[in-house]
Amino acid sequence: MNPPLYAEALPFPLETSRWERIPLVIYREPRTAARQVAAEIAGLIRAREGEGRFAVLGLATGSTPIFIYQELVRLHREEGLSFANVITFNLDEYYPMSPEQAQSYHHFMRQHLFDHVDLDPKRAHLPDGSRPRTEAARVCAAYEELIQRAGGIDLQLLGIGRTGHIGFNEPGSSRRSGTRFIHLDRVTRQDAMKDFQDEQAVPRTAITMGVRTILAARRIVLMAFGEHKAAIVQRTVEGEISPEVPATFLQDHENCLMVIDEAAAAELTRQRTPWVVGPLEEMGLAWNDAMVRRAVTWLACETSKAVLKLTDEDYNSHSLQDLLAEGGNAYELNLRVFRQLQNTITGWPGGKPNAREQPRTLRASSAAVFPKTIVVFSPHPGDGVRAIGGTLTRLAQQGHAVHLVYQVSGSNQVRDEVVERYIDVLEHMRMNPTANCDPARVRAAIRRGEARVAARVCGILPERLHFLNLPFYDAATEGHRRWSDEDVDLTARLLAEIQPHQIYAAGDLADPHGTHRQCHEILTAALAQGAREPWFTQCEAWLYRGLWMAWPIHEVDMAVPLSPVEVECKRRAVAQHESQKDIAGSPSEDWAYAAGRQFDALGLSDYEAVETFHRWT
């Protein structure tokens, strides 16, 4: 049963300890997660303060509790919530790093907490990352000492890597250990590369408290948001204890809570198969059309069969024995998500000029205009091209005006090897001296320089190409960026001046460096805004991924088939991007290619590939 103080929590009456092995709450979006979760902390604290006593507090780094932070700033600043009973311990520290780099979790504690508030200096403890490697036994073994001499900690806040690491403790961590000097696993490397532009700048090693010193806290919040986290938090949560995701150590706490938001949760069982858990109508779901695709699709890929080739006994074996009895039989089912399936497929993503009838993914308001204004929104240059290169190439093909706009200058992105080539190749050509190259300007050049010619490839018009620049992305570091009121006024300003009649966003809020949430945020923000200009209403807002993660077949509203020719020219786009090769963490697998092998298991058309979307409401 959800404690009191996590009311706001979606609501889910059935018991799920059969698959579920540590409690948890699921909120709808990260803020309110991180309210909840300040509320306990504070409320820890001014409970300490009645007893005359120190609330000890354990704490984490990383995107996960920033909003945590921002709102026990603003307690403490208009609730007068006071942190001078407050001993805190953070849970790690890059090795070798200095507490006054950037990337320092010193840095980021005090950036984000630590002086916004009234904690005294000399309370608040991390481990040292600058002392001289011969010292860094003796360095962790005074950080336990200290823990142990505060009376341990009451209340231990974590966040989860891909890998499963609480802390940095990496796969493979044992139980028993205390806080100790470690080798980063290689993923957690590649997430880390935000904060440092360069996977090889990413120190290799790092301190951290151990598994048997967290789980001695008297009370652990883990707290994890968004899709690139759902896979990682079902193996958590869902999964046996093992070394190898030392995360699952925690289903062994007396009093642990994981707090997520709906995108972590998505591959719980819960919340992928509802059905399995029990009758829908207890959980406050009901099987209406967007249910039945679901288990439609599932149940197909759960049997490798076609959706058409589907049976009664396939449905009973799986336990949609519900959905038989409310869909009469096999049959009708079958042909009723075949049907929807195939009226997302089109090969007119933008409406078809003199044509009786419009594609059945589009809204009679918008399927009449054309041709259309239609605007692409790439998070980096590169993005658009690679997730729906092939759809950018049809609809300019087919008359369209389409306008690509870079949110961002992506210059983060670009190795030093490749800026000191270009410096290189400048200063042989005497055009412009290496003291006067400016390696961050060389860095946005050489993106936009890729972006152009992608976007040549794929026949979009250069006056078409639009680079924002959004000022969020040039902050100290990509885990510290916020976006401002700024970025969402010049995001406004531009759909003002091109008034789309199609707009085309990046739905990959799997993005582990956080950008293409952010810049998700901000056209939310900026549309909002224009929600009562006329252009708004017969405009249409699509959303691709293709980068991190593919939408789910039953979430797919418009999907655009792929020709060879198309593919191929496609690919030749994507390969403009040339800086981008060989960057850690850049997607390897083109969602495309799977998307069309998906709808041909389906029973739909053998595609060469398909790019997918769903419709933005």
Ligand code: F6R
The other form holds:
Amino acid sequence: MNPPLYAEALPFPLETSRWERIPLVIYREPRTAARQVAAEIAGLIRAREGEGRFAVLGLATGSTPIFIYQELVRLHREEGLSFANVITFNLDEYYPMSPEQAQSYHHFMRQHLFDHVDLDPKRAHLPDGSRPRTEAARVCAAYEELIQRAGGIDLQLLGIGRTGHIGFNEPGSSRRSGTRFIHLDRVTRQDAMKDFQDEQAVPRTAITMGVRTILAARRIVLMAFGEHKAAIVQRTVEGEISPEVPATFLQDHENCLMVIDEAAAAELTRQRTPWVVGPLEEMGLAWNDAMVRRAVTWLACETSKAVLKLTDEDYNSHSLQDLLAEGGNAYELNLRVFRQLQNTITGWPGGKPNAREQPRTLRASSAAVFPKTIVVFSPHPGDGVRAIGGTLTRLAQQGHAVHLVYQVSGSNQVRDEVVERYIDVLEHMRMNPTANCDPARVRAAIRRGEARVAARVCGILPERLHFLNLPFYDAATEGHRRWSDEDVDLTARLLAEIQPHQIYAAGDLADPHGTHRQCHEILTAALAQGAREPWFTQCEAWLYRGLWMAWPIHEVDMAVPLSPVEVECKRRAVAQHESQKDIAGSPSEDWAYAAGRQFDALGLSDYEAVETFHRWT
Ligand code: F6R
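For comparison with the form predicted on its own, kindly provide the form predicted in complex with fructose -6-phosphate (F6R).
And the full complex, kicking off with our chain again.
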């Protein structure tokens, strides 16, 4: 007998329908979630096969469904799943776009599914983005007609954009919209930049199935993985139905399931504020230190009060009666959390030499070692200084041997104009024959050069810079290639050579196929290899969040405050990465600045900026 579908989802015993308007299942890992969705699709295909009928699938592209397609290909190869009775319709295609182009969804589908299974190419349909604009309306109407003729869609797979789009139905799309030509939102185009060399190359328009077309499917499975989807998942599931967030129309569908991972679920009421849903023990949770910290900092935020000013009434009126009963009174609880937060703050992240009192963030065994050998991992060359440039500078100034490891070349994030400028200079100076001015190599060289100068601004010695150039990263298909043992071995060898006392690494849980998450997985695997080495047992590891956000305050285990002078120095280091497509606004500095304001609001200290870390155990 087949195992029941969606069986491995994380259990949740309480009723959530008061908040959640779409049924959903949450998985720890995107891969497990994807296996379950693939099992449902396989079940449908086999059932239809048994009835001598076609299974009609609606398919999506993007990074979300990649694991599903991998699993379907595995089922085909290893378990004889045949696609001979399958008809597929993809949601969308860029316009203008020829099916042969590497960024086309036609190409994506061939690469990830069609070329690996026995689906008849004549039964695989995608909107045609290569026809003249004047024919677009006809192309769209014909697509709708084809779907009708196939008997409608049995199961529609969906991802979700940060704008809340499904397919390419951007904010403002009508519930009654059919397949049509559409202008892409700015955020969507920014997200698509990872697949194109340059912003200018991202198409401004597309052809997409409409909201009505999608809702007509008999079954819909929407997936979302990664913390960058958490906000839009919450809005889709818990918010009012509105054309401003087209995915909310799914609330009206009678057979829709959302399949998400823990990172994408983080903003749902049941995850973010479980005490609002019911007693913690009924959810298998407890009022431990971490939970108390989470609740109290949340309460301070909700009431716009400093932690030490929260009252019994504040706790009572915000569903925190149980906590109040357990903690005695507001005064005790406030003080407990205030002290914990205070103890995370240190200006000596590597420890203080010859001091009687060491920062409470350090383990006793680690505090005694001075100077320390420290490795800071930077996924792309700019990430390290952008995320924790202030801490880097401090560690170097405080006498530690700081190594900066750049995990991938970052070559495909260099703006085209910058590459042209460099090639022009190189050719002009005749330093290199034209043959050596290969744009791909120039891109990588530009990033290396920028990284070197930025590291110097932070006081890191040039001999301590390491460019790993992990092979999984491929300029043409960033984010769509999985890492392998080769990447892990390269990383493990470097760690064995340096034997660090402290490691700082990026720990963001965005897109599972994205570069940061893959770099994180590679480092995790490399550390597992080093687990039996003597250096490893002494080593302390800290995670910075990434470029786009700080750790939520209750997850901060170490906070390094920056003075205005240090912020200025960091700004100078960040500015060296001028070839970057998205340097404008310097988000890393913003979040460190925002973290400073948050510490201030909680009634701690008023710092210019704060870089925050989570202990990696
Ligand atoms: C793709 C599509 C889009 C994506 C969405 C999420 O065919 O229609 O709606 O599903 O943009 O993209 P990823 O999965 O790359 O985050």
